[in-house]
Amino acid sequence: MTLPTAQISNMNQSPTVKLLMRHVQPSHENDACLSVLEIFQENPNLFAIPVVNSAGTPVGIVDRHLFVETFIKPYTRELYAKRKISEFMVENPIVVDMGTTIDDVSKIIIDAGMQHMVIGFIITQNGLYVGLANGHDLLNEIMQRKQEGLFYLAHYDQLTNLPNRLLFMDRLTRALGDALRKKSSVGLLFIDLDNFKNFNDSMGHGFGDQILIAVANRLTGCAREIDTVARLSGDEFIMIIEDIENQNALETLCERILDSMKSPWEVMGRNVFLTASIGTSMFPKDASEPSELILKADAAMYEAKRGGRNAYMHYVEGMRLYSMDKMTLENDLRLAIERNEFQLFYQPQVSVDNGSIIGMEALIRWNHPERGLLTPIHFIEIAEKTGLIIAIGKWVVKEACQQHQRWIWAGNNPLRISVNISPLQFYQTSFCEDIRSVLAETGMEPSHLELELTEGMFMHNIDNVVKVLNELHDLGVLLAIDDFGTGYSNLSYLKRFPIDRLKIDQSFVRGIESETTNMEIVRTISNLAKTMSLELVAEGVETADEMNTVGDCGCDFMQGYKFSKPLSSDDFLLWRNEYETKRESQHIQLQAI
């Protein structure tokens, strides 16, 4: 899965010299030269020898190839058979404990002269010889670790250690040649955080990283030792699965994934909650090449996304494949504007008291010429990264106000429109002025619109924000936070800001009738809420038990499945009209009653 603990530290923390020791018999410094060149012609592999004195402590070196060379002259024997090898060996030679490190010892050696290198150096304990190390096995070591050190760096994530996407590919395709061989099966799990960028955002990219190496390692505990779980870049995560029986088996890990996410994450004294989407896909029967395997399990994680996050899908025949080839989309993004390629959808929220509507949200859809429609998962990054956010956020605005005032005219009740409001276009000097613009071309009333932020804009530049929410809060614009809880989460930030509603992120109202967590944390959001004045919405409401929990828990408006998907303007017309006339004949009956 991830590279060996020992493995990572070995190249983070250098070894002992201990690593390349060779005990060699020393010599003493008072035995002749004869005996010791015996040694030497018996020993042909051996490169020096130690000499040390009657305590056992080192006193210099003999090199092989210096030592031989002068007994190998004529008449040497006879000159010097019975001289001590004290006056041969080389003196001062490098001394060094056992408990040193290479990378120590080989800045000893550059800063005392290379040839060192060649006739090695001594290692000892408490000061006595305990063996000698050769410099040609040092320099190899040296290699060997710095390229340990370049394969860790190119095919391992700096930031958590888990395989990055060129090792990860790797792997996929060797596990894929396993399987054919095998006919076995490959599993795949594409895994994207929820909501990412607002941690980023509200709490800096350090705060982020640490969630990222936190989520790595929950990532890492719920698999096995043979799968393998990769970063592929920001918040994306993958994994492979090998010999997997079948697709429940892949079910049963995904639901081990999201559970292990439940518990809130403590990052920096700060308690978190985070949520995550999963897709999946299947060698061979969802594909036959990695890429293609990566693309289907990528489609069916947006599937999983767009269905309300915080789950998982499988791919299945039909889900739209989306490429990855970012730079395309960013040049046809830049021409989507002027092509009138955008069209506003509208999720309608309801009431928890009553049922009836009070409002709806406008959301962004594209129609790609190619692509068909995308959801904004799959283009509002890379117009953020771009900077086309404003222009299409001015858009946005102004469409969702024509619209709410083409419904007017054509004799509809008005309603609450939300529009959401993107960081960019929020800090833009000029954006207060846009709002107003709008809204006195449209004729619409202000008190109609409302602007969804999210909580990172509150935690930069406070005394502007301030400035800029109160501007709009005197124009009579409402204002709300969106995705609340998955951010900085506190709410006593928010006595500054002229702030009317909170939106409970969806992953807190999944299921939410049988997560206690869940449940308190939303019950004790609408408890500080209610001291404030503040109305609460819960989204990506999809069941009659979240209907009726986030209502126990003191939310006084749903959005979600469970009324309406997202609609396109003439058919939320038409489900509004449906929608009335069902609840008004409803009443009609109980009144009856």
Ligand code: C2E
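Positions refer to the first chain, counted from 1. Just so it is clear, the model here is predicted, and its values are computed rather than measured. Superpose the two forms; the largest set of C-alphas matching within 1.5 Å is the rigid core. Compared with the form predicted together with the ligand:
- Superposition on the rigid core between the two forms places the CA atom of Asn45 2 Å or more away from its counterpart.
- The Cα position of Met558 differs by less than 2 Å between the two forms after fitting on the rigid core.
- Core-superposed comparison between the two forms: the C-alpha position of Val59 differs by no less than 2 Å.
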Second form
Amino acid sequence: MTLPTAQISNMNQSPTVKLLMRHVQPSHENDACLSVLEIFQENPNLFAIPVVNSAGTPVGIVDRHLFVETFIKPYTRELYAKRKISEFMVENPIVVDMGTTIDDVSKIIIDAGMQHMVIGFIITQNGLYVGLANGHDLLNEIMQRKQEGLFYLAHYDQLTNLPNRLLFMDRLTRALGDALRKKSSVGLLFIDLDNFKNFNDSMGHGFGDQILIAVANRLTGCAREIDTVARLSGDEFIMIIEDIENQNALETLCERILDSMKSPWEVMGRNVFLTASIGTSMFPKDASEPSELILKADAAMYEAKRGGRNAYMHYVEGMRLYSMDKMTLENDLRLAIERNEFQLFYQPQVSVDNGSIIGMEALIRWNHPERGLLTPIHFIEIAEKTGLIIAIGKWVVKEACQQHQRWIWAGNNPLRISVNISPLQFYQTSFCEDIRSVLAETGMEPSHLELELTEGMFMHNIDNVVKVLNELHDLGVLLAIDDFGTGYSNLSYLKRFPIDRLKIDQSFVRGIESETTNMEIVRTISNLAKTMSLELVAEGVETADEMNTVGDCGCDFMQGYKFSKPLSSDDFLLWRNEYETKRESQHIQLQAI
Ligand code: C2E
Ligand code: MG
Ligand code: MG
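Which structure goes with the form predicted together with the ligand, now that we have seen the form predicted on its own?
Next comes the full complex, this chain leading.
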């Protein structure tokens, strides 16, 4: 469990000097030296004695060493015994009120000279003496707090106050050790937010940070006191669930988490939708080592994402592990274009009205020499971070246009191809020119090319964005907004842009027939699309129920596994021929597809 906020803020805020206060009986300024000497002799641990006047106000302090030394010399006792202690005390001692913080008193002492650190200081309340504090204790306290601060910095995530990767690894190792002794099980949840990047892109990092803080709170709210919720990096969270009975218990927790994400997120005065994908693994069933357990939960999380996000998945034997060290992946990615390792897959889009194929989306795949066929989830983020996406994106546009032409030359009717464009690519000043020259080079009819953009691209430097979009539109290519609804959808901005289509994100489509909120969202988007003469595509349609419902809600086109998974160009052609033959010969209804 994480430290409660109160504890955290106490750690950062200095306690008061009360913490160091010792109750030492003060001497009176008129007391005789000898009596004070006797007190020191009786109390060998007494480092100093405060001196007060008749009102109880401190007037000085007697330092043990200075004072006792005076009496070691011959005849001093006889000479000084009857003198008043006020003659031997250090005047102007440091006097602070009980409410003074330790940080403040440290500053006072440093400013006044370090000898006060040795003697100590006097604590008062309403000006009257109440106790004494020792410089040694003060130093100890400062050191300890420094160490706590350093420990905190090293072990906690500064943004969310959750344990970080280091502390998480430590807790996990300990939890597995305990479980081994108790013969119990430990569950691990790997949680990754869906489309989080869209928020960062569209609303800026400050907004993204607020979302992460809110997510941290909701996750903590779903966990028990003994569980650990940690932030690994970016939008990745992880949970250690100790003493878990069985997989069903993990399932209940996953459902609770996904449920908790559903209620509206009000961030900086705006309502946003947010979902997460969760992968789970269990000790000792799935793995005996911490790192292996993490890899397996991570693999399950990827499967949940692949399955359409907003879902959880348990690790099952044989799931692919992606223990990718990012450096190697980045190096491989640099070489991938030269080595011709990328390939485009195509996924058909069909019309709701009559089931005819109206186009396809080109989706990139990477034939990695050792890791096999990788989907974008494993490399697009790195390609974007490193800027490699610009070269990759150029390759994609060109390859899609060339493939389109190859199909036409082979005698097929032209179909529109949609290509995904990354923000970095879009912001290149040469972007429009690049598209124009690919069209010229390949001879492709511009209206057969559609560019899929994301909402985030439209949030900054709007005037320039409008200019680029108009130029693209003038070229004759079509423009679509992908994953619509997942960023901050300020619908009014759409009016300014020459957009042709909206693609509703699949998180709204999944199980839509039984999710009234999603149905309402899709209906609202559909009404808006109609008033603006935009076409509407529903993504991720997997079942007949989803197909029927998105049709009822006003979508014009559909894309999803219900019709076909993304296919290689050869397989796409086979699928297309088979589908069209079936449609023509049987006059099939969509229901039968
Ligand atoms: P997207 O553009 O929203 O593409 C749709 C994704 O949903 C594809 O995943 C597709 O395989 C998947 N999908 C389609 N129908 C279904 C369904 O019925 N059920 C489920 N569960 N999933 C379905 P994919 O190919 O893994 O691509 C993921 C994302 O990667 C794309 O999302 C797109 O944002 C990005 N991407 C793909 N190709 C490119 C590219 O060439 N350039 C850039 N910049 N991004 C790309
Ligand atoms: Mg797309
Ligand atoms: Mg999409």
